[in-house]
Amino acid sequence: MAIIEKRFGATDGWVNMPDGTSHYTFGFVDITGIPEKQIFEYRGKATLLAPLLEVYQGDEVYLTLTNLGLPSRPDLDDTHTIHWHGFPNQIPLWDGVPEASISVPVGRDFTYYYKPLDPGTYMYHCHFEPVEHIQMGMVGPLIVRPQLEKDLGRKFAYNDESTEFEREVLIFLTELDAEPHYLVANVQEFDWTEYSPEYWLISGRSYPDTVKPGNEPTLPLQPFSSLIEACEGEKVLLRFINLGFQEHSIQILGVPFKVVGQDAQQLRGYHGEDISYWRNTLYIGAGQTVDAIFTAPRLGIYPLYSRNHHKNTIAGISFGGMITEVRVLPAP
C-alpha cells in the first residue's frame, strides 16, 4: 500500500483537429508539486484527455482539486467536481455529485480521498452540469492495477494469471460537436437537444493525429497518442473507455479480441468460472469500460476503427476520425 498525493487544476483550453480548426474546451491540468505562487500559470492549459490517474489496489489516494477559473470566459464562475465513475465510495462526501457532496468554487481547493479495492479500468469526470462539462472535455482515465503485479513482477489486468499482458494502450472514446464549443466560447446558449457531433475522437485526437507521438508539438493540450505498437506474438491489453454520449463499435481488421473485464470487473461467474469471451467487434456503450486482450499477428499495419463508418471522417468532409493503427514489429 502506498499513499498517493495528486493535485489537479480545473480550467479551460483549446484543442486542434486535423482540418485546421480549434475548439474551446473545459478540462483538468496536472499541477502536482507546482509551487502555490505558480499554479495560476496553468490557467488555460486544460488537457484533453485529463491527466491519467494510475494507482494500485489498496493505495490511499489524496486528490486535491483546485478551481483555477476560465481565462477565456472570466465571466463564467462554474464550480467543478471530480466524480470517479462507477467507483464505490464509502461515504458520498467524495463522490463528486454536487447535490450530495462538495463542488469547488473558483479560487478554492477540495481534497478527495479514495481507497481503491478492486483493480480495473475506470474513468473520472466533472459532475457539475455534467451534460455540458463532459462534452466540453472534463473527462479522464483511471487505472487501478492489481496486487498480483507487485507479487509476481509481471503485468496483469486483474488478479488472475489468465489476464497477463506485455503491452497496454488506452482507447478513450468521445465525440465533439463543434457548435456548443463555439457558442460557449462566445457567451451564447446551446440547446442540448440539438447535440449532433461531427468529430469522433480516440484519446482526445482525430486520425491521423491519433498515431502521432504523445509529445506532438502541434497538439500541446492533447497529450495522448493511441498508436498501438507490439512485436509479433505479444499480448496487448486495450483499455477501452467510452465517455461520450453515443455507443461505439470498434474493430481491428482481422484481429479478434478476448474480453476479460467489463466496468472494472473481471468476467467471472457466480462460482468463479471463466466467462471471458472472444469478439471481432466490440460494442461499447456510453459510460462503459472494457478490458480486451489480443495477440499481435504477423508483421504489418492493422487499422483499429469504428464500424460506424460516418465516424471515420473529419467533420464529414475528409477521411479520419475514430481510427488508429496497430503496428506489428518483428519479435525481439
Partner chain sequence: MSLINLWVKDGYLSTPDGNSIYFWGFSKSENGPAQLPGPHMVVTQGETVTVNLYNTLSEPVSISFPGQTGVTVEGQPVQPQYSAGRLVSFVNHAEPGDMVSYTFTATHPGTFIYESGTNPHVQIPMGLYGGMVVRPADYDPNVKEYKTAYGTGTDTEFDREYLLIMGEIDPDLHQAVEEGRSYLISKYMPRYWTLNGRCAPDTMLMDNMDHLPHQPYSSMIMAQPGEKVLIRYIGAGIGNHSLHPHGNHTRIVGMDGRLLRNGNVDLSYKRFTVLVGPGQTYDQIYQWDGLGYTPENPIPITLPNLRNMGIGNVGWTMWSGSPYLGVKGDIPKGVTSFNEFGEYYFMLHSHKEPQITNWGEFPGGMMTMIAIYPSLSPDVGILT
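Alternate state requested, the form predicted in complex with the partner chain (shown: the form predicted on its own):
A lone chain is what you will see next.
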C-alpha cells in the first residue's frame, strides 16, 4: 500500500470548441511537486477534465487542495472543495460539502485524506454551489484499481478475473451551456432553471476534437483524448462517468457491451450472484458511472455516439459533440 501525495490547485481557464469559440471555466490543475514560489504560475490553467486521480485500493491518499483564485474574476472569492463522489462511509470533514464541513478560501490549503477500499470508477468535483462549479468545469475522473492487478500482474476492473481487460479509456460525459460561462466571465447571474446546453462533451472535448491526441496543441487545457484504439480480439474497458446534468444514451455501432460494474460496485448480487449483463445501449444518469467491457471486433472503425442524436451537434451549426471512434488495429 503506497502513500500518494497530490496537490491540486483550484483556478480558472478557457476551453475551446470545434467551432472556434472559447469558454470561460473553473477547474483544477495538478500542482503536485511544484515549488511554493511557482504555484501561482498555474493560475488560469485549470484543465477540463480536472487531473485524473488514479490509485490502488488500500493506498493512503493525501490530496491537498490549494485555492489559487480566479485571475479572470479577481473579484470573485468563492471557496472550493473536493467531493469524492461515492466514497463509502466518508466522514463530513473529507466529503467536501461546504454546508456540512470545510471549504477552502482563496490562498488557503486543505488536505483531504482517503484510504479507498472498493475498486471501481468514481468521479470528483467541487461541491461549492455545485450547480455553478460543476457546470463551470470543476469535474474530474477517479479510478481505484483492484489489488488483483498487483497479485496477478494483469489488468482488472474489480477483484475478479472475469473483469480482465487489456486496454481502458475514460468516457467522461458532460454538457456545456455557453450562456452561464459567458455570464460568469462577465460578472452576471444565470437562472439555472434555464439550463440549455449547446455543446455535448466526452472528456472535455466535442467531436472531432475527441479523437485528437491528448497533447493536441490547439487544446492546451483539454488534455484528454477519448480515441479508443485496440487490437482485434483485445478486451477494452470503457469507464463511463456522467457528470453532466442530463441522461445520455451511448452506443458503439456493431459492438455490444458487457456491463461489469456500476457506481464503483462490481455487479454481484447479495449472495455473490453474477448479475453482470449485456447491452447495446448504455443509458447513464447524472452522477452515475458504468464499467463496460467490449471485445475489439474485426479491423475497422466503429463510431461511439450518443443515441440522443439531437445532441450530436456543435452549437446547432454542424455535426459533432458526444462522439468518438473505436479504431481496431491488427494484432501485433
